[in-house]
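Just one chain follows, in the form predicted on its own, and it is written as structure tokens.
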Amino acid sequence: MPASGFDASYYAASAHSQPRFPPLQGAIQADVCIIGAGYTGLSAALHLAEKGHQVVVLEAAKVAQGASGRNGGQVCVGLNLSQSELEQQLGSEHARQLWNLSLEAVQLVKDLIARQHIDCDLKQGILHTAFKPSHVGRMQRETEHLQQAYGYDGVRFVPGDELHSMLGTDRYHGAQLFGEAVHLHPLNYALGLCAAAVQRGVRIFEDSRVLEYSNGYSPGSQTADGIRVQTPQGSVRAGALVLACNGYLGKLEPRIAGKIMPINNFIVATEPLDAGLAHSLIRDDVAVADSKFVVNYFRLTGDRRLLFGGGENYSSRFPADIPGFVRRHLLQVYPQLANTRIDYAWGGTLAITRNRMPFFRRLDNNLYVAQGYSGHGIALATLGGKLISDAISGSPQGFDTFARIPTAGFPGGTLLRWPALVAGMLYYQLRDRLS
């Protein structure tokens, strides 16, 4: 783990508790096995439990401790693609059912807040802003097509004046406000959800890197033998297997690590700043997300720090000062912070689908698989993991809906979709940068 990895970030520091895990010795039993213990795992596992499920959670590392612990804290409403893009793509009905889900996904993140008592800094509001002029009439047309197709008065188009009253930057032209996103402190997100998962019977094991799993089940078979999964010190033998990995799948189920890309993202934590200046910064306390293909992201935590994400990159190793790589970014959009001390600055690996669309899929009968959310991981995986319970539990629609979203892989496979990211991305930045 580097060390501006989970231990170096913000989050890590002001966890209400951490919670430690044994690791996994010997043979067990479950319903269900769920390999990876962040948003995905935490959530399916709840869900099952409260359906009366017995399950267990296989966490290579520590719970929360991938990009469930270290993202920037938006739960934003809507998908990577715009409704009129999935429109084009899927067709309207189809669009449209995914719009519902994604509304219910941010409502469940905010239902599970309340029903489990999960004190994480909730915030509502989240700003999408246009990095360019281009980027301001899709944004308007956009915000007008969601409030007259879809009904929808949770989003409303700000203009470039207005905006600039808002924000203390005159780097964005526009944006949508959609009033009814949050945000929140990811890590304790994911640790209530946890300490409700365990209050129902949940069994989570850590440091349990799951080596290998074998299936008995066999397609035409009316019967199943069950998954058996193995880690260095022990097994499970269960009816059903979860892979809650994402951006950590590695290659243990190679059917399908050819669908993602894993990225690392980067964020800093500034001091805590006075008040007035947090106020002219962000004046109403909202979230903010620009329109770059590499994204800005940034928001006031809840003792008025700047937390600033910016920049990526496409390799196993880390920048060796990740201070210096985000300052960058957040100096184009607030160059008035150039003296204000970063107290934190960590990266995590996320993972990214080649249409920014996330995957679920079902296979072998029993296995079921959710990832590749592409920066919309807390609705979406806490989303995702209840859809995991709800098709377990024979109540697959939500489930069958986003696993018929056509999700090609990247070229080369797990082999050469490095060098082919690296040239897209290259490509994209170069836009960016471009007026």
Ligand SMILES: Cc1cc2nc3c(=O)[nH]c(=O)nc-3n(C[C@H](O)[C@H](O)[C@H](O)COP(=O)(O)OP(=O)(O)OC[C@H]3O[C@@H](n4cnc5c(N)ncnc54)[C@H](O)[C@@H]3O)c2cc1C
The other form holds:
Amino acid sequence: MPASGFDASYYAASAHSQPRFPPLQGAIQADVCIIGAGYTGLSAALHLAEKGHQVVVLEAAKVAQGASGRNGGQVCVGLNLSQSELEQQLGSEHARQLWNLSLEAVQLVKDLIARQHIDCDLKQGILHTAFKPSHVGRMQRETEHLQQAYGYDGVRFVPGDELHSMLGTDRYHGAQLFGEAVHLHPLNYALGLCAAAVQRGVRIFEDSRVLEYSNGYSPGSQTADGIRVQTPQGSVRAGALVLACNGYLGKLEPRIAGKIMPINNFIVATEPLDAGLAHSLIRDDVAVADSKFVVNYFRLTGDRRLLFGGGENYSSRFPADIPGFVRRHLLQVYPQLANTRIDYAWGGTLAITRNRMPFFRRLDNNLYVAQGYSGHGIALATLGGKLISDAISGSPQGFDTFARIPTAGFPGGTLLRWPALVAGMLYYQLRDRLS
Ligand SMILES: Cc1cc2nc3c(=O)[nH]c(=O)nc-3n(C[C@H](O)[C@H](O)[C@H](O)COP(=O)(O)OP(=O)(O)OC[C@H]3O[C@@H](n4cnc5c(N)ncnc54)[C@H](O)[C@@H]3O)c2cc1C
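Form predicted on its own already given; the form predicted in complex with the named molecule follows:
Now the complete complex, all chains and molecules, led by this one.
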């Protein structure tokens, strides 16, 4: 997967100062070794350190320069599948547990921001808009279901005519307004988690790609003999290992690589807009995500740029012209921005699963994985890290609620999944274009 794109992002240009950490050199020990310094790894590190564990984080590149420092910044309520779909697939009790965890995830992000005093342009509200008239009824029914069956009053249905007074586009036909959802500067949020973890004694090493690990644990014994993790210039011996690599996992752990598919998604940020224009585009300063298969998502930044995500690819390269690639999606929603300058354009790699639900597993008893958030990772990866910390500390209930979700691998496993996936994705993109 391409690693480029971070430096071209609006987030890199508006980041709070970022501490640098040395590469790992020599042999060290820890209670827990974490691979990957995005939300999953940083949240796991912070929560483990708060419980008194000695933690080492190994990051192949730089802290939060994976998806966690590049994303759309929308902290969504709920999961990728609707509650009605989850009830059908998993039963109502499991579906309700997952719903409660999704609310806990959003609340955890808000609490961490408040508790750690993280300055990350936090704003309230997400509109989930219907891209086709045929999507409206489904949204209205799901809203009523959340209100009635779950007693949830943080969502309301917005009919088309009201929506047209909220957004400066007639592209959408109705919406769900999630008032408790938030949006934020994702990189500054991650850097805040990093600072809090370091303050509690977490040791972080950058430019320290994990090449391989070996596990002394054997299923017959109750205690782990330890895991040895190897980087180019050093090694860590630890009692437990956390894989927090998500879309950048590559071939590091073949047992789980085929459960996720890395995909690239792209974002632009315009020049700062004058207050009147910004207000006419998104009246209430909420974030917006639509119901297209390849979702368009947009919001205003702290300095009033329109940040617009749209378009994805499934190759090992980013498009040569990312501004042009995203701009055509932007102009379909806001043609009035045809003459507005685009100041930043970048891409990132996320991981999806086949059922679009996160993939949590415990391998070998002392090796934990949380990945495949399928575009809902700000809240769910933050929660995933905390649930791993809870599980390592003897309270596995939350982690196990996710780990019980059955997740099929992609057809073709790790080697042959691309052709089938690309064909499937292109089919659904085509359906987006047909009304
Ligand atoms: C363009 C884009 C838009 C998105 N928009 C949203 C959104 O609006 N809302 C939302 O909730 N989610 C969104 N997402 C998804 C969200 O960003 C991710 O789900 C989340 O950041 C995952 O966090 P993570 O810590 O698991 O992974 P990452 O942040 O990707 O971190 C994984 C880290 O592991 C490291 N790593 C990998 N292999 C190794 C190795 N062998 N050794 C050492 N380190 C290694 C990588 O370098 C990387 O830093 C978006 C993603 C993208 C790309």
